[in-house]
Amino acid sequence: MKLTVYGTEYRRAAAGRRAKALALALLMLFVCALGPSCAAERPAERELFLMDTYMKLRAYGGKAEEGLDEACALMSRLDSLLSVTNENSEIFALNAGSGQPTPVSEETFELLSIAARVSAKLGDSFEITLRPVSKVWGFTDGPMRVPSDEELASLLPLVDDDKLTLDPDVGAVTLPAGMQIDLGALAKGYAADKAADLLKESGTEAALLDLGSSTILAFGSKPDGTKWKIAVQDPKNPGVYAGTLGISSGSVSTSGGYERYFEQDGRVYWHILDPLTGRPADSGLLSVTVLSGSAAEGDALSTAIFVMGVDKALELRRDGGGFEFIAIAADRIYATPGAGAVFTPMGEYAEVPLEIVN
């Protein structure tokens, strides 16, 4: 049996230096034209290593500084606390609970909030709850293999976010004995959220936020005037552009198999599971950038998308609304009237047939 793992986020020892090389070599954060202008407004930055990832923070403004120092104490902290392999962690604790109730901080209660919510909309394609199953393919604690299909069938039984309860006069959260949750697909977008909003209030007027490449948040206005350029990887080319968003606010979440995956005796698997099957997603889809209003949905919707497929999605959208996609299959690109408009497809993605679906 040949094993190879794939997936810098995974290797926890070289994390830092692996992850920073691929989220520079992936974003093409704001960078403005040499001039007068520009050397007067030049942006407050910040570089920190959280939840797996490299993060590079970007804030213009009399108040940046200050505001960036906040942002970053209020990210490690949400880090500290839904972590879901630190056993001093809320998120830890909750699993452990054994159907007892768990006392949690304001910020995980709304995040599980948020969740519950999303997963509700969501419906099969999405689970916080499908932590065993992860676990067990070791994609999270290590090592990873394919379960049988024995484990999987036992294991299932426990994803279900519906039985998730929580109690806001208490605020505690209570999972049934042997459910575990893992908001690895919304931690990330709901720090960005929350930096967002702690940015505004401390008077930054515009800020480019990128928590990992997969997770990318933008408000305010930059000061040549253009829109944010955001780059959207190559699925097949980890490291090379498929094109770029241009945006002038909100969230940019992306989804894809290759962001953590192995290959045994010729086959790929990746970390995003279907929840009604417990194994790799199989939409027919490479990777899912979502466009919405926050973050933490957006990074819910691309996982479910890529889960889905863009039928159901394209269903989805018609009843709720709110959200633009772009999806790369393996012979062409699938994109929303919104999303259409403002991707520039680049390299050999500019000859792969663009389908606008509505």
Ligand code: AMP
Given for the second form:
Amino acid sequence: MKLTVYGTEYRRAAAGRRAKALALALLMLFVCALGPSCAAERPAERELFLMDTYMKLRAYGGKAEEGLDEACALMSRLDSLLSVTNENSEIFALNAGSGQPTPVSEETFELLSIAARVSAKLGDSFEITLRPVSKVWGFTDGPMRVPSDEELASLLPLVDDDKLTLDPDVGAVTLPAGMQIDLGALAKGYAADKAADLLKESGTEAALLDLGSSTILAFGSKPDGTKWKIAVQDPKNPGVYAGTLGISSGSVSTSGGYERYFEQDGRVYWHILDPLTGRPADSGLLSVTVLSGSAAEGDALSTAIFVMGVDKALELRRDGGGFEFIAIAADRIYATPGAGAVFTPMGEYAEVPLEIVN
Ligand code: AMP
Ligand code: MG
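Just the form predicted on its own so far, so send over the form predicted together with the ligand.
After this comes the whole thing, all chains and molecules, with the earlier chain placed first.
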């Protein structure tokens, strides 16, 4: 019967389609087995320039695209609130103020609260009120120059985070007149934490947020099941890696003199300053990489450990704990046990002594 013939043809065509679908499915399976190039596993990605830094955000899962759009908008907002040089930022207004209580946004208030808490813990090594001193060095605004001893001595009394007052009832900040804040040591970490919170809320399963190599935050499992591989820069040869860290999740923050510096009369002057002297930190370290659950705290810690050195950092770790670090000196690498266990040195660093410190 015609109908049967038609049915047979239909069944043949359907069988052909099924065979094609099966072949396609097998091909997809094969491609997926090869690794992360699988279309279903391809991450959503964004590249942006904020906070003076090229950032790369990568997220996996059904809601990744929307999540990244929201995260980018949030980070752009944080940049405009927290910039020390943008005349429209809240920090700029605070720095130009006359010492009166100033209401600020929820985010600025939250970050200042974190900074105040962390600063109290980190003692003399970390002061967000260092801005009057860092300004005359010109590391952020230029021109870079070596200030005189007298100049530094006149500015150092303005550096004291204890004088910052935060009123949570009205969300206001009071900074004595003449004092100035620079959140450069932890703003990127805070931005990474906030972006990760937003991504998780919007249903993103996993993400790697790279805020200019010096602040990295990862959460969730990579679709291929491998650990996130984070490069640690060689502080003597920027662009070259000293090694890699394999982590399941958390933040990796690096501070190093190589990130911003100038040379004068054969001497190198870098942007991380010792608040006690107002001069570039001189702990003997070339870079410090901190692994921590909170990127804001990790960011502050890497800056502070670069100033205080390994012994004080270990004291601090014994007191409160909660972080691991790798510190690169000219002749050796110091690593706390948790950091040493996930660090793989590369190139000439494979020959440098690796000292586990606790
Ligand atoms: P990071 O790259 O995270 O180590 O931060 C460096 C930035 O933090 C500098 O560019 C300054 O704006 C600021 N800074 C420098 N030294 C200190 C310090 N001892 N405490 C707090 N902030 C600092
Ligand atoms: Mg920092």
